[in-house]
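There is one chain below, alone, in structure tokens, taken in the form predicted on its own.
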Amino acid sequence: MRVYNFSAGPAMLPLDALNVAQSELTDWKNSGMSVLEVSHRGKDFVACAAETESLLREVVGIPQNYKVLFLQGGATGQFDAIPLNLTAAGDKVNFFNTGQWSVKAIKAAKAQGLEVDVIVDRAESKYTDTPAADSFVVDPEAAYLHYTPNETIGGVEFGYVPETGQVPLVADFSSTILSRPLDVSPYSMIYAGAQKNMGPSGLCVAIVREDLLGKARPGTPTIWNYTAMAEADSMLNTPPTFGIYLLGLILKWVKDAGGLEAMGERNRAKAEALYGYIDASDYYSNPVALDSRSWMNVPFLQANSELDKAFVAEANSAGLTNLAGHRSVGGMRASIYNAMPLEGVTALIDFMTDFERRNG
């Protein structure tokens, strides 16, 4: 039985895409092999990777002056790769700290010998809000400004794109890419781990404006050198072939469903339903400021935290899985990425209502 999987990642994936992958698993394109077994240098897989990139460009609307890279090491790998490709040791960089993924990126930048200026630090709010759009000043000498549009753990999301002037804007879109329309042009680089809305873990997609290429520090590992990977069409080494293949199937699903406009409408409806229920409840609560609430990751608390384990266990038995909040914040968290249908959110609300009736 398929469950409603509320995991923050690896996350629920579209059943339509999984069914196609299942049907092709032992015999892909009449090759007598699965896509997991064919050579990444063979014409069939080269064409598959090219089609996936083309679909990503079409669905997202990626301008031609950006390179699309299929990388490994996840978003965490990019915390180190970005400084290695975009800076020299000692350069100034600006960061927003709005959650635990921001903290990890900041730590990696410092380890690469950069002068890190955290121009927004929301630790004092316990990462429950985002800064006002006019509350910060970007250093015009900074090599880039880095921020995380959606913090998975705290359920905090930006409602705007930071204005940086001529300073390159770099963003970790792991938890929000493909969830709604996206204008790529304000960004110099977007990167995203695939395991939320794009496919299985193991693949990281980077969208890099071409003028940032050719700046990697000497000694940068070749597989994280954006220029080298771009010149090799992301096949300098063996790429994550299954992740690229499955991303292509998911992009076809998004396109057939109406594209990112339709995804945005679908995701807004799910988020509004769940937040609306929580806000109307005297038993459940959400700690995030109203203007900073994530569409993708919804943390919530119950009045009696001693019942958290019982809530998670009973929900799991009801086919509503992976609702425990991150260990650092506790409570519960419902991640409602693209593949989560509205019916799953409705089922969660029904369970929450019954749980409160029995325990409130």
Contents of the next structure:
Number of protein chains: 2
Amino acid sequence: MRVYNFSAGPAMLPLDALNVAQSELTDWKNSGMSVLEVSHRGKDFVACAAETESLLREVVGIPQNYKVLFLQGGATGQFDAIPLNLTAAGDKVNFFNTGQWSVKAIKAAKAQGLEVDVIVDRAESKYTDTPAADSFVVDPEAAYLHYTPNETIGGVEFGYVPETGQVPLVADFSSTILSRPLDVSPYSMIYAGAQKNMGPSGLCVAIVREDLLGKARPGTPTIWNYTAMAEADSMLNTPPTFGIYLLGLILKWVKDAGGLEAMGERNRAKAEALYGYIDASDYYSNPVALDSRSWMNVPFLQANSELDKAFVAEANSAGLTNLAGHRSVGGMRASIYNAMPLEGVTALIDFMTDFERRNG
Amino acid sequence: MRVYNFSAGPAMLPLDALNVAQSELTDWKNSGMSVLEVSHRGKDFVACAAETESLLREVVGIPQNYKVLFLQGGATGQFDAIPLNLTAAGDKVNFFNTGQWSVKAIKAAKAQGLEVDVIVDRAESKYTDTPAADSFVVDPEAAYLHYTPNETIGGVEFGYVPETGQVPLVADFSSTILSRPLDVSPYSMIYAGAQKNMGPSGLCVAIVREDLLGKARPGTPTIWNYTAMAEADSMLNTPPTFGIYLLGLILKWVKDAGGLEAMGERNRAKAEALYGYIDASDYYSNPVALDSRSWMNVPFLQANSELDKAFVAEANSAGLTNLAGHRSVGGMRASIYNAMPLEGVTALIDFMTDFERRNG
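For comparison with the form predicted on its own, produce the structure of the form predicted in complex with a further copy of the same chain.
Below, the chain from earlier opens the complete complex, with every other chain and molecule after it.
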């Protein structure tokens, strides 16, 4: 029996995709081999990777002047790789700080010798909001502005794309990519660890506009040199083949379900149901500003925080798993990525109602 | 129907391990979740990773003063990470060059600002042999000696461990780890991409002696900082969870089969059968010196090289897959990692005999 899994990542995946992966795990396409066992340079896997890229381009709508790279090391790896590829030491960059993933990206940029100007810092709100769209000024000399459109821990999501003029915009989409329609064109670079909406951990997707290539610093690790990786179709070294394969299966599921428009409607309905219930409750609360609430990660508190462990344990027994909040926020967190059906959110709301009735 | 898959990597895996992974791919340990879907910080996965490490320590016999790290980026990533962790720019290092993986490691060390002295260079033999154990002198001032115990492309393997005195010995074991008993103690660091004897691509295992920690250069990417990763039990960021899980299943298979002693006997028998057949043949040949022949990767030529494509295609039809040689060597290559049974080698020999009879 499958449960409703509210893990922040690695996270619930579409059962349809898992079923396909399971059915062919020892014999892929009647080859007598697992996809785990085939050479990344063989024609079958090269075709598989090309199909995954093609599906991603189609589903997201990635313009032709962007390269798609399949990388390793997660978003955390990119925190170092982005400065190494896009800047020289001493360059100025701008950052928004809207949560703990922003903080990590800022720390790495500094470690790579950049002059980091944090032009928005929402630590002052304890990471419960995003800045107003007209509340910041981007330095026209900055090599780029980096921000985190969705902060997985705080459950804070931008409702708009920051305007940066001529300054390249770089964004960590790890916990929101594929969750709704995305206009790639304002971005110079988008990247995302796969382990939320795209598949297993160990795969990181980067979408890089071509004019950003060719600027890597000497000593940039070969496997993260965007130019070299683009020229090698992401096969400069052995890529994470199973992740690329599984991403392809998940993209087929997204496409068959109606693409990002349909994902957006589905995710909007899930988020509205959960936030609506929480806001109508006197027992549960969500600390995030109304215009900044994440569709993907919903932290919530209960009036009696001493019951948090009981809530998580009883929910787990009821088939609603991984609801413990991040230690820095406390309470509970429901991550409701693409693979979580509305029925899962409804089941959570029913459980919350029952838990309050028994304990509130 | 499963085939005999001679791929150099990603490569054939033990069917017993794949069967377990398949059976629980949508419901791991009756959790109602796939292992692909669970948080790396949850107790189930933390226990899984700890068990994998414990099995690796037991099967290989890793002393307590070595850390085991589960990393991303493959051996190629480590070509950059090793200089960043173990040296300062300008330091002297020694390398053996015994093939194309040595060449890549040397190139990266130079890119990281090291003064590289290639104290053994077997390009002169076209990478068909290893140096005599008394034919080189290690610079006592070198930060380390790096070598490749088994060169996957040339099919060249060392029959001894180089003597380096006080100089740390660092080795890329990607294509030979777990293939036979291994004494870790002469090494300061051993690393290996998983995708030959250990599991799927996307996971790289590093075994680092503790006294090498604490020396990373400023700007070393966080996910490759050995000290930080050791302190975080390899979970500084989201690790490649499926790879760690599958490595655990494969280590169980190795252990149940009798451990590295049994693997060594099995691999010796396979190698002796294939090399013995080739050496007795007037039609097939192997270019590698007798004392340097790899137990894992067996390149071979046929007298009429115009028939190479036909050989590979007909073998494929007969259920013997991925036998094309590397483009730099030509001919054919049979990679016969742990998961290849003796029956697969026998089937290959039978096919070679038949092919020669029809074409020789």
